[in-house]
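Coming up is one lone chain in structure tokens, specifically the form predicted alone.
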Amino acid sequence: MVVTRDDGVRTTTTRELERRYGADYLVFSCDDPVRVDEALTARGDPPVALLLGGLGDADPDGLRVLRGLHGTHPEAMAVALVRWGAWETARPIFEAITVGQLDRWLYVPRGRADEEFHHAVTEVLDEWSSRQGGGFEAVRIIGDRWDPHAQHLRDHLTRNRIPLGFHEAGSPTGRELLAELGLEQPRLPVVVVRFRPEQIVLQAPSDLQMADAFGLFDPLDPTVVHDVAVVGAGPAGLGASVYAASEGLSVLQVECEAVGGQAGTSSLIRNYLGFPTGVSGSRLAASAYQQAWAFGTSFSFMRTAQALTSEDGLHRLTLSDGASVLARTVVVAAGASWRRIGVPELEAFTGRGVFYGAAVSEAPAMRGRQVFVVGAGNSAGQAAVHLSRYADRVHLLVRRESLVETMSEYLIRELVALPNVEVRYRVQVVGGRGADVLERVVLRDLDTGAETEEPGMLFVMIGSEPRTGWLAGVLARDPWGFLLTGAALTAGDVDPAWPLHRPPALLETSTPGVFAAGDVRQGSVKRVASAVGEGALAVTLVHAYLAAGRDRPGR
């Protein structure tokens, strides 16, 4: 829908969106907002998947206008249209933005296949489609809505950005799918891949088997000596493979989950350099993912490390499955998980109910809920604006006075601005109960200790945890499991010691030669832009490193 009183853009703007999108979408324009709903009911009141609003001399009140409209039709994706060169809409826009009253916003087309135009309006229809489901389905999924192992597979496709379908096993559609693989009585979920040249179905199938059925679970040639074995494939992990193999060294990277690690989970990142309207963390994972693929990285998903032994200057890591790697240099990027909520009435309901990062894969379910999102960082933030667009009311539950001191600024005033969305300071979740499912929490007032027990679901983002247990007693660590690098190995009494004469480089660990990066590392910024260039600094120290020769204890 094109809205705008100056007839220059409508007919312009009518006429590129007709000619490349008028075989799949119905494309309609109007001068005067007060008629638009009237036009959509003489067509049947279809779905609208994208409002473009004028910004200008014409149109003033553009973005009240486009509130407006959004409020009618709020699955649409909300547009600012502006001239090129008409400056002055710039901060008004970035403010719209800012505190969530505007999705994005483009230049009206400047003459016939605008490009630049249509590649933005393509980005947008991705999004919008995305938001609704449905459509191809690469693999699909049959079982219970609130069985933790549906919910965790879910999870693990959604983030991977694998096209995705779920049924409920008891609905009419559950029982014909059911029906036509001639499963009676299976074991839920049931797991269909359909982009294979033969159709495979799994039941209740386990992460390796997954990874088996995708094809992606390669043998590994223990004798083989790579140049770099990475740790994880969140942003630092990633970071570290590009550069690693656009440069030439040979690189394998092991990923027990999804790529992205935690900022996979993230619905939209707004603050990632380039990226002026924002990406979601799976969006640039997969981007990150291809990158590194294509430059030469070799990936082995679903394992994960579980040991690590150095011996004459080669590195052995140790997999879940009992395969093992050698490699010259290691990056541990392992990332971190989220910190459970510790109240163990709520354990009990882990994925019926109760979701650790899941706000992705699960916010479709929500539509019509009460949803409280716990915790006070960007993450938690973020979650909290993607719930809002399907539950009925999202609550920020924060145990701090205040978030400026943990969340960015521009996300502050989203959540502030967004009318569904209620930040509650000085809370704290201490029960819960239900049947199947979480039904209803307890909340504590911090300040009064009063008790409160409402309905609704939760989504809980706590902080984090390093997944460094695997190197205890290997690798040094801090109190609370964070890898220890560069000058922190000689500030102290550190267990195991630097054993070397030369000072270990800025990200070396305590074994030369092996490197951490991200959120596993003591002193690292949450931040994925941050995470990224560790990954890029620490392909800079294996170079030095592998270029100085193998470092032997003394030397």
Ligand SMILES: Cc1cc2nc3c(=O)[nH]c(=O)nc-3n(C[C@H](O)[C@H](O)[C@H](O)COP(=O)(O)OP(=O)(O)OC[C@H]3O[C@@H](n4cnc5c(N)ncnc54)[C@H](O)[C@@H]3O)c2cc1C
Second form
Amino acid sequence: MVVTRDDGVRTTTTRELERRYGADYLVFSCDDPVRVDEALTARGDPPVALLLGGLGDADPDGLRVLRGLHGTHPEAMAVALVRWGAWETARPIFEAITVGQLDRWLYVPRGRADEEFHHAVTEVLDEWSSRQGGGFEAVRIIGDRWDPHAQHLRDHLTRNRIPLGFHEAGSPTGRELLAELGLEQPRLPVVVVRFRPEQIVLQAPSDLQMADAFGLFDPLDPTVVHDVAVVGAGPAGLGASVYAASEGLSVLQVECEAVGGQAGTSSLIRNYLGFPTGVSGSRLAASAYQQAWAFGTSFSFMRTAQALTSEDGLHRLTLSDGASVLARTVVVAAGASWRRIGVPELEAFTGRGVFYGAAVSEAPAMRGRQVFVVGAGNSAGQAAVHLSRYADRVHLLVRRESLVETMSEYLIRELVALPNVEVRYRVQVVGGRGADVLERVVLRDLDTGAETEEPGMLFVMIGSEPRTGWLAGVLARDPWGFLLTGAALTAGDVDPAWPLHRPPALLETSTPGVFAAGDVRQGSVKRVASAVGEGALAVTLVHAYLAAGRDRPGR
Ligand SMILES: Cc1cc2nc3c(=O)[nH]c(=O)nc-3n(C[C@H](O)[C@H](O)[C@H](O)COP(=O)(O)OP(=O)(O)OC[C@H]3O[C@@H](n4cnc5c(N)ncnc54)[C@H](O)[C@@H]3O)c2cc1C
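Moving on from the form predicted alone, kindly provide the form predicted together with the named molecule as a structure.
After this comes the whole thing, all chains and molecules, with the earlier chain placed first.
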């Protein structure tokens, strides 16, 4: 739907949209914002994918118009259309995006086949269609929505941007699909891999069975020595492998869950350089993965690095399936994972109404519900904003008195502007009740001690812990488990101690030739950009290490 009083903008934009997208979408235009709904009703009230509203001399009230239309069509992407050079629109657009009233902005097409315009439109439509779901099902899952195993699979596949269809086992479609597969008493969840030459059906599969079915399970040759082994394919690990592989090093990257790490769970990253209107974490991760792959990185998915041993300048990683990887250098980019809430009653509902960091994959299931988000950081804020698109009401539960010290100002403003989000201070979750799934949460007022029970589901985002348990006693860590690097290794008593006369390089751990990058490292900045930057820096240090030859104790 194109809405603008500017005849030139309306005609050009509508013509370009019809030419490119007319086969799949209905393209409407309207010069009077008041008559938009009338025009839609005349065409049978189709769902609206894209609301393009003019902003400029002819449409001084363009943002207000878009806001109103977005209120009536909340699932549409609201996009401001501006003429190139209308710089005065920059600030109001930024403000509107900040408070969640606008999704994107675009320049009016500058004539026929304006590919920049079409690229931007396609991206917005892609975002709309991934929010809707229900398209091509490369993988089909039939299971119980609140089964933690089904939730784990949905989360992994969504984060890896694998087109997915989920069907409740007890629904008519679910029963029909199971009957078609000839499964009378299946072990749920059933996974149907539909993109291989022959359909593969798995019952309650393990991660390794999934990797095998996906064709991701090429055996590793334990005698091949890689220049770099990278543990983790979050932003830091992907940064390391893109730079290492592009600079001619042989790279093997091990990832146990999904590419993108924590960033892949973010619905919209708005502060990453080069994406002025933001980028979804899974899209950024998928592009970075393709980039690393195109430069020649080898990947080993769904396997966890469980042990690191080093001998005579070579490092061996032992993986969860018993395979091992040999490398001259290692970059540990294992990041961090969600801190648990630590309330036994609630832990029992994990995946069945209590979710850790799964705001993107579970949000559509929150339609019509009330949800509680626990946390005071940016990830909790982002989750609340994302969930507010689906849930009836979102409560952000904060133990402290304010969000100012823990959350970015733009997010606080966005939360305040959302009518169905309520920030509740000095409140703690202390319990939960339910039969199969969490139905009610128990909240405690930290000032009065009074406890109340309220209906809803829970998203827990209370910070993260480094994933370094497997490195205890192998690499020096701080009391919280973060890896010590560089000068921190020689600043005091460290165990294991730095073994060489030369000082450790900036990102080098207590084992020479093993580097750490990103959130796993003590003192890291905990941002996508800094993780990518550390990955790239680690590669510069790897080059220097390899150029200097192997280190020997005492050198
Ligand atoms: C919801 C959310 C929203 C965020 N939003 C923003 C934002 O808007 N802007 C911003 O700058 N930052 C944001 N962040 C922070 C940012 O995502 C992190 O700082 C960044 O992802 C850290 O990257 P990393 O590669 O160091 O670690 P991670 O992203 O944690 O990646 C580590 C990877 O290593 C894998 N791994 C761990 N252990 C092993 C092992 N033993 N074997 C194999 N693989 C292993 C993990 O599965 C994971 O994929 C957000 C974080 C979250 C959770």
